[in-house]
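A single chain, nothing else alongside it, follows as structure tokens in the form predicted on its own.
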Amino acid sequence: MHAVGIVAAAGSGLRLGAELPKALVALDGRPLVCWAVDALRAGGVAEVVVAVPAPQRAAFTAVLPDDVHVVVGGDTRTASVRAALAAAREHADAVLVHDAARPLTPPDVVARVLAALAAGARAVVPVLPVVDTTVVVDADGVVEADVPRPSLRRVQTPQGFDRATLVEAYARSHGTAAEFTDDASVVRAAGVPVQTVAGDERATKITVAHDLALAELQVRS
């Protein structure tokens, strides 16, 4: 199976307290985006496309390997993935979409996603169980109900898709007013079932400065 990896790296670093795009923030001396690309390749992805903010395209090109295709992303995640998908070579059988903000994703997670696709899944996401008590609150913040946890899962990346399935799902979603939080949501809106594989706690998303500090400790331990 020939898989292409798409790395969504067009997000800002505002919540992280950075003055540059989050994906360019350093973890142990290397930009987050470089860690994400390495994880995809170590897990079996042959080709990588990175969607970046237009003003920093040169900065991303400077830190990424020469064979990584850098494209300008959009104002939303879906717009960025759509741009990267258009730039990916059409001979790919599968597409894995990964967050640059999940730099320490183990290659084993990538390999599990690829294995599920090779076994016939059209869409697959890595997940973890929800371990905290989860509740529904009203507009005033008052708890209304508990949410049963056994069937709940936290979704991670990379999310994997049969290429034709993802291309068709994005074509269907173009121009709609729907808000999609990830690529699996785009595919599910097109009526495609999404399977799951085991995720990994090390694939935690870096959002705020505390997350980055924990990742630094993890790298150095």
Contents of the next structure:
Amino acid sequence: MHAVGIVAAAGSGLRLGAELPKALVALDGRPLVCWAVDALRAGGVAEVVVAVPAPQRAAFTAVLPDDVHVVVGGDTRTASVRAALAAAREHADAVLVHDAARPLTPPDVVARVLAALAAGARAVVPVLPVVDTTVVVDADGVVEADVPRPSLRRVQTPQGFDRATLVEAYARSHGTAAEFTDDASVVRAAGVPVQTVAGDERATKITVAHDLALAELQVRS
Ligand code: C5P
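Could you output the structure for the form predicted in complex with cytidine-5'-monophosphate (C5P), given that the previous block was the form predicted on its own?
To see the whole picture, the full complex is given below, headed by that same chain.
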């Protein structure tokens, strides 16, 4: 199986409060995007396409390895992945889409996603159980309902897909009003079942400054 990796790195990272796009923020002295590319490679994905914000294209090219293909992303994560998918070589039969914001994803997670694809899954996501009590609130923040926890999962990346399945699902979603926060939702909207494999707490997403501080501790431990 030949897998191509896509790293979505075109977000602004406003919630992190940095002046740089989040993917260029350093973790232990290296930009998050470099960690994410390394995670994919260490897990068995040789070829990688990275979607970056247009104004910082040169800054990303300067820090990424020469053999990484850099493309300009879009206004939404979905638009960024769509741009990278168009640039991904057609000889690949699988695509793994990863967030630049998940720098410490262990190679094992990547390997589990690849193994599920090799075993015949058309779409697969790494997941973790939900450990907190989870509720639905109304517009005033008042609890409306409890949500039964055993069947809930938190979804991580990299998410793996049969290439033709992902390309077709993205083509179908183009021009629709639906907003997707990940690629499995795009594929599920096209009616494709999405399988799960075990995720890892270390693959958690860096969103706010506290997450980055925890990642620094993790690297040093
Ligand atoms: O904003 P959030 O943390 O959910 O973004 C998840 C990933 O999607 C990040 O790695 C971010 O760089 C990427 N992204 C993107 N293009 C956008 C918005 C987000 O590639 N327009």
